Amino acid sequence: MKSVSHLRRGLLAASVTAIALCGVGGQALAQTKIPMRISTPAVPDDWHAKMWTVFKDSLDKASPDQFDTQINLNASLFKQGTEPAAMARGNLELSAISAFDMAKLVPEFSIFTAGYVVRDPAHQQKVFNGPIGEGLFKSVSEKMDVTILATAYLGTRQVNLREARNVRTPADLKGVKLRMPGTKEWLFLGEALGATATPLAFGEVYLGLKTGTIDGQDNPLPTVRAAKFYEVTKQLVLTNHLVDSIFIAISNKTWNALTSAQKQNVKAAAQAAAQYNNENRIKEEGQIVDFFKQQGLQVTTPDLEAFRKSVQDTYAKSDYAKVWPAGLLDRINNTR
Ligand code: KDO
């Protein structure tokens, strides 16, 4: 029998979920669970918004009857963007942000929305997973109150046009307006791959590239087939230009009130969420081009040196760069 001591009592007041009497040995005890409710704006079909029900299972399986999770896919519970707040507030337990979302706090971060840095999703959990992924997740949690969990591969982003145009270079793309999500350092990398970048939330984006309010969006291609924007673009332009990631995170205050087996629990279960997204979507990223030729998108392979190259030097001369720890980009480039 579990005794009331075993219950987090700070929790008790904040997050009674769910309350549930047994009799035992003539005794009521009452059995608080931990609320982990999750926000993110991925679609169902998609694998980091799947992934959270492995997230889910594997924490129930390992800490049975302790936690209550609670997934919130479409961004219906937070908007794109204000997770990070809203975790560090405590209204939020778990969500996953990108490095777009660190970089607003930590700018050093920025060295990861700029494009052609991570080279392959191995090259990526080879970064996060050693030294460099561990000093920057320190500040993450010293600047935003939140503990980073797990990388997860976002999938590698490429350009997604509503028109077929002729795309070699950067100056192909002049005049175009690129959908990015609504901060600057999304636009910044719009702007950097040459085209007019516009700002929209996730979920407004199919509708964006329907009616014409937008000519064209970038992500990858598994989230491409997900929100169904093979529906209303004529065009891929592999681009490869972010070998993008998103990072599973919780509430400090949530994290800080873990017993030391709950937090190995919660972590456990985050590193497998992340795992099964990864291992699916590096499958699917191998044999999704197929599928948008069959639904009659034209695939095109740009001038990759070009694109790169311009992409670089524009992120070199910008003041994200000046913010960069010196070697931190030699550093990431030698992580082999
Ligand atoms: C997007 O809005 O383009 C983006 O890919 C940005 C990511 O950081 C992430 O928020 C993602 O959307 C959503 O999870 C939807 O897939």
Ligand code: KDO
Contents of the next structure:
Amino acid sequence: MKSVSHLRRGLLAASVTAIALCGVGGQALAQTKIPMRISTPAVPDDWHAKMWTVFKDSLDKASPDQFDTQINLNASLFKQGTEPAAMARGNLELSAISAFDMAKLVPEFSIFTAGYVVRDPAHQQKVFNGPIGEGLFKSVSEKMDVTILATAYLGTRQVNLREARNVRTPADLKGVKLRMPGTKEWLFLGEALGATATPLAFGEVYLGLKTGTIDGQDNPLPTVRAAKFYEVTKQLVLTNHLVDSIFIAISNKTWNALTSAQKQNVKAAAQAAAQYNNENRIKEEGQIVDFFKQQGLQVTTPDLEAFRKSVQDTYAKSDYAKVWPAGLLDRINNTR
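Return the form predicted alone of this protein as a structure block, the form predicted in complex with this ligand having already been given.
Nothing else is written out below except the one chain.
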């Protein structure tokens, strides 16, 4: 009996030791996963938030048990605009950054904050997925310590007017008090469109349109619907004057520590996420046009070539164009 008791105690001790070793091994396995903290100001219902789930799922499928992807929405991890610096310091792995973010340290990128540089979402992808994007992204990596993985479509800004008018060229917007965000870059764009650019806080735009303080405003169509500007306006002019982008980026510190296979899978996951966002946002914008027509708004399309030429000529004569590399605008325009 005594030998049996000793045997049982020995087996029990061996079992406890085995469990403990498994636990240690499990912890070690968990600790070897590469952290992928994502910070975004996007709200849960935004396609820019949902795309990160596509990124996580794609990466987990391609690289099982290799990454610990953590999605932080609503700017809960880092405030909007602070993500590039956090990634450069190695305090954040992933985020989506804007052309405005990059233009601060890579001045030539400011060309993508100007009107009528990118024609549409398809042109956007061809520009950034080709040699132009490759060269600019190399500068971004060198100057910002982040690597661009994919380009996501943010939306196209349109002109929304309180009273309907025949708008064919920028001359037809002369005298129109067009609300723009209150920075000099945005106000310059409003003037370049032919209007009288009027700074006004976003929260005051609805009342401004209702009372006639302003004659119009510009925003992507989903914003027009969300803010109910259609209740106090009569026309949408599909000027397509700014096709905006955000760029899925990863910290160079994280990127450079990955194996070639891991880099390939991370980039593929980012591109899958961007494609998901792009397809759904484009589909939503197309459906929204019908919504506005149902609300009684006139939806018109002006002479886009006349607008593009006038706006680009205005920028070409400005200080903004002085930091653009020679020939870059022509190269972008000639990308088909």
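Residue numbers count along the first chain shown, from 1. We call the rigid core whatever largest set of C-alpha positions still superposes within 1.5 Å between the two forms. Since the structure is predicted, the reported quantities are computational estimates derived from the model, not experimental observations.
- Superposition of the core reveals a Cα shift of 2 Å or more for residue 213 between the two forms.
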